[in-house]
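Just the one chain here, the form predicted on its own, laid out as structure tokens.
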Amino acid sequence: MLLTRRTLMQTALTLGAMHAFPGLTWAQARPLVFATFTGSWEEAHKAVLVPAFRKATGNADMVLDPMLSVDQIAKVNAAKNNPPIDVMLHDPGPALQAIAQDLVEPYPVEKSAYYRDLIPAAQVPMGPAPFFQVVGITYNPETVKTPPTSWADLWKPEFKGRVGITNLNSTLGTGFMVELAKMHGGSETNIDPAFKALEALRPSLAAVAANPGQLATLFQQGQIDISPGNFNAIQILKARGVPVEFVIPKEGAIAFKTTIHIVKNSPNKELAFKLIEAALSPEVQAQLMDEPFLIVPTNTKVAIKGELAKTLAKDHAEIAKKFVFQDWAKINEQRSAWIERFNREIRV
């Protein structure tokens, strides 16, 4: 096994604590793992959640463990019993696979202090959804004069080879190609017309990331110039001083909720309970909405102001109207076969 530097220190806190309390087993011992996202979610969380939680518990011993959704349902499949995850976080597709997988449970509503505030489409029982994610059109305004309003501008010829997109595994890159489809006769289950759509993008294409945080990373090099974008990835690169910005595109920006699960046979049921009670008040969730972050809120005490306010929507029942919602549950009976064709097909 590869010992990382995040695997050493996590290991070194359990087997202080076993020392301090030799009665404590292993998994008893270990710190709170929560698999967060890798790249601007990291460092959010890294920022604002897990100081609010150390606060909350006395300063209790957590480990942030970034990967992707894919990885964290392989993690804890390998070891249901015991497993080495204690927190999730999921975009809407990976969720559903995570609870038809039994792999989470029920989240203790009753219990919590922040539930009953969050949006209904946020009250997820088996995991509520502390903040939503917006796609929308990423575009350099040095390079690109006249800003896009249109996924239809991707495909405009001053753009040859500098157009970069995600490929399907992640949430992004999927929910892009389910809208490309929609706009030449196609839906949730039928992506074919995107598919076709993408081949006569193929010579503006200048890369196909991994990951929206990939993506990211062109743009701060200078290897695109336009692509579908993360609202608050792109915030965080403005934040830096990467010449980047973000519109919504006349046919809606996509948004998807991210929820937070408890790991089933977690060692640690209180501390996550905890650590989401955390993510979902109104204090960590104004904080995340501050610059640099501009992550969008699901609790309804918070009032949108400053730059998610002026760029996506004033307040939460507008987030209802403008936004696009798509159904993951079609989505997830064909995703698979649609990565395997994507990663056959679409190749720069």
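For clarity, a rigid core is taken as the largest C-alpha set superposing within 1.5 Å between two forms. Residue numbers count along the first chain shown, from 1. Being a predicted model, the structure only gives us computed values, none of them experimental. First, how it differs from the form predicted in complex with its partner chain.
- Once the rigid core is overlaid between these two forms, residue 143 does not reach a Cα shift of 2 Å, moving by less than that.
- A displacement of less than 2 angstroms separates the C-alpha positions of residue 243 between these two forms, with the rigid core held in common.
- Here residue 100 does not count as shifted, since its C-alpha moves by less than 2 Å between these two forms after the core is aligned.
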Second form
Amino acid sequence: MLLTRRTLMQTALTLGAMHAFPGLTWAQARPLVFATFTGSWEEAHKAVLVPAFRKATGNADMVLDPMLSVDQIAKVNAAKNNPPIDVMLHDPGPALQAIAQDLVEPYPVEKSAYYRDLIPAAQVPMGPAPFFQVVGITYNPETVKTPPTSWADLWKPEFKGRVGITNLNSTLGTGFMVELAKMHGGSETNIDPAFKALEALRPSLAAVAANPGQLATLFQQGQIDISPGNFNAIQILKARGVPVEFVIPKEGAIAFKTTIHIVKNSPNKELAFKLIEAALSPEVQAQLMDEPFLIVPTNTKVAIKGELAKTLAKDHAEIAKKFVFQDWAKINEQRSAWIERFNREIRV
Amino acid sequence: MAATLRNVTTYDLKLAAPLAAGFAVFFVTPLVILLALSFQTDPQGGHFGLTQYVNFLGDSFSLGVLGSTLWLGVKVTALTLLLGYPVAWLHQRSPGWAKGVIMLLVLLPLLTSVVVRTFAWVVILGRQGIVNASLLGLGLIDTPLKLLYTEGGVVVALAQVQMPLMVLPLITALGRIDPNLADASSVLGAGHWRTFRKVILPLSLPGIIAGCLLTYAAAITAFITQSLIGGGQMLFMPMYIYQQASTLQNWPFAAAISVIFLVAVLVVVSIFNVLGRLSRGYTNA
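Coords for the form predicted in complex with its partner chain, given the form predicted on its own:
First the chain shown before, then all remaining chains and molecules of the complex.
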């Protein structure tokens, strides 16, 4: 065949079209798509989970597609029959939404080698939890000389104009509100005390961040000195030399289990299962526990060591004691009403 | 004759077909879907009705969010015009090399991402930012002022971020004005101020209106700058839509808010358009 300009163009266009619309080339299935979170989670998964998965599957094709939980749900919801994602990662609130909207498959527990080794709280049949997120008090040790010991310290007069919180769009913000309610005699179903407490905190607030990521930058800029904060988010700041410390308040750390799910109608169910197995395996979890990731393992076969043992808990029994898990099924029922109320009441 | 001689003033409409198809698929269709979605009465789907619109329009809080967003746009546009006009004027009056420098300075921000420009403002307005540090250093204040997370901060940051959208049309409009007109005006005895008010300003009206239109539309829809400088306690329409759609997965309400916002913006845009048409009549008179 002669290489004319026309045949070259045709080939190029066809290849281009095949690339732009992978659905056209049905001979080749698309790679496994794993929607992880952005930031430190993406880095951790790229560095540890992806290589482990490649090893376990003989270099199967996969891509990471980092995005927020809620965006994952929106994306899958928009194309339920041919979802663009195979494995989703969710905070407790969105996880329940995804399950309620029938977007995820039950996890094939009986096939799993690691499911039974997970701590009870992480054993979720619709999608097990490969790790936790832990929320405590973060503060700047250069400006806050006596380390805080309780959530109540945020209300101390010396922190006037220096406290940061996030609004209820985030899991962090909502979880903190529930904890506030509990401190003042409320619960997941009675949030009034939290709003009252927040009203009292208002003069102290330097900022209401739009998301937890923004909270981290606020520490960096010296805009706030103390806030409820995510243990892992703090580690990145610390690694960059920002003066910031994390303590578990005496009321206990708020813990969110982060669950991992096989998307319903995924064409890559087998690979999805293998990726999740890798995420639950003691090898991967032990590696993710080390510096610089410091991710809390959920597999009881992993002995907690290092920085985690020092700041959080020395073993899984202590985790069960120190970590507070909230009832997100109840929270979800009223979350929109709370957000609306927050919108109205916490304005400056 | 007409059959043999091609009329050069009419073009084949087929040339626009690819663009029209693109618009139909990627703009009109989603808009229709959005509209249909906004008439769903509950997020799970099923029934159709006006519930979402009633919820929004019957709620003073939601209307307040809409009002403060539209008002924010007015403030930003006014500030941008106030600061942008002298820049465009300077560009017009400068020698060739300086024109190039001014144009580069105006265009430079467009080459960096909005996120970067906004973060610069976070640094400038922060407690230990440039503004507070200099004021503290000069002994004018004792404690840092709260500049970030205030509406003033949002207005200033948005004005800077959207500045090129105002300055570029102004430069074009001012460039079209015959310099002899100003000379003629002063020969006839008008001072600088009078020349500006009676000759330059009216002739630059089309540029002002185009600039205001672009700045206004960009300012009220600027999700990133609004949320980063405004923080989590200041609610404007883009964040309101995001909150309902993403966090709460309440798509019908989010769609209804979007439609209402779209209509509100269209109303403002048509007011600008009417003004534009009036100004053209004015300048031609």
